[in-house]
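Single chain ahead, written as structure tokens, the form predicted alone.
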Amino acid sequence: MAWRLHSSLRVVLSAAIFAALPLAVAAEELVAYKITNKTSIENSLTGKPGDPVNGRKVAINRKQGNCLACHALPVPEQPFHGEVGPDLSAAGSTLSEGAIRLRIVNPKAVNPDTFMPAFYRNDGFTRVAKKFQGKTILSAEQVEDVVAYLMTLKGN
């Protein structure tokens, strides 16, 4: 289901989400990647599989991935899951690893209207606070860890 929000609501929600992401990864050279069929990044950014245990920690950390701001996840110890984005409880059975990776790296490549942030992008933004310029929200390793975690989620 495509989420269409009134533009002023999108601005408010975007501001709230970005305010909840105060940490950024130190400036690093981004790993080159290739988008296949406009739907996925097939190859790992690190050349190795991610760690799903660490990926869960990154995903639910309100200062890192902060996935819970917009998505429901099977994380009972964390209250107040978001409802703006799709429920991710079955992400691993509905999307390929490459499709999940692209949605984390740069979701606008899939949906130009999304207000989900690009977690592995460091340029092309406007009005970025100086301390965040040239930085990504997550490192390549953290992206792979979150991908590995989401691939474990197969639903009920």
Second form
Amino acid sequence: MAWRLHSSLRVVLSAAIFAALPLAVAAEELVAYKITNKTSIENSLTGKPGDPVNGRKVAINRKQGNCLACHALPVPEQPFHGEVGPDLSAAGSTLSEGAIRLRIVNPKAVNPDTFMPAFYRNDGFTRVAKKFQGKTILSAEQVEDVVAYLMTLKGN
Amino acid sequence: MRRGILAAALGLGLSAVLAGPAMTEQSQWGPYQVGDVRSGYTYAAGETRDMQDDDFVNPAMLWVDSGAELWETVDGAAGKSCASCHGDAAESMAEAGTKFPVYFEPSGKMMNLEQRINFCRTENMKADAFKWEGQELLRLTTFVRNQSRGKPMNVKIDGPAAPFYAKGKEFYETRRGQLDMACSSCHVDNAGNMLRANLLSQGMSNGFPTYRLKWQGVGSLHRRFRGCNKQVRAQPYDYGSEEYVNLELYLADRARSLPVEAPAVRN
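Please could you give me the other form, the form predicted in complex with its partner chain, since above is the form predicted alone?
The complete assembly is shown below, putting the previous chain first.
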């Protein structure tokens, strides 16, 4: 009897402690966006143009865009460029800004089977590591910076 | 003998280059390719393959040698060593490296080689289990698996193993983590492609435990699983977890007929 009392008390106590804690992994609030014709996001996520110089840095950074993991880019100072995805040297002349934006935000909206991660999505995943739960790979600003950078790539 | 095989393989490789596309890749890679199935050896850099090929250079042979000592070492309340029951490992363990994980009736689950070693220790030797990824378990596992070197991978996936195989396959094909990638995204869909500085292989398991240059040491297949899971920003499973043992079973079947290479050397 004493044990049972003790046990139920513990349950109540731990429930109280648990309820007092903020949710460990509250998902970030994402900027709302509209997909047009299943092919593009016309409007900037931040409401303003991105910074192409920073976008280039984000594309190179292994902990941010890491675009070079899969794509070739006109970034001669980096020795290794991936070959999993298409060469993006002329992305800015082959795709519209809105199409590029959607492909970064959530390329699965264009092709559900694509290897490419969604860089601005924070739910619908399986077994995300704790430190990335509820988070996007890139911020809205970083997405816009990469969009701006890719739009400068016009091939030769 | 092994030198001879290597020289022959190199010779064939050279003639494949000279003869052009008429020669199949099969002949280029000798036993390291069976049909379309290619060992990680065929994706490794030349100097890495050279390290594996020469037992005097292969750093993982230190684990094999110290594992051989553990094989003979009496431990536990029963006063036994591995050798007390299993004798000469070259004979008794000749197939062990080819057939794990196996279905283990008492637990109703699959059991891999590390778990089998620890089962022997706790049940038969009355000794403490070795810690997962600790050097003792790595040494003994590497030594035992090495007894099957050159023999074809030959795991059983029918009968009671079938549902576990199905689970392993499902794991392999499930996208996970913030990067939302499955094992198959890299190792089936993109094998042979460069992922930045890394050449993606078919992810074959026949060389484990493997000496990785990146690790500067020998590691288990489950360590590699955990690394892959973390790279896609997924929560890894524990060493020896059911999920990983089932995945190990699926991979062992993927690598069917490739020779056991343990201990392989990889980047």
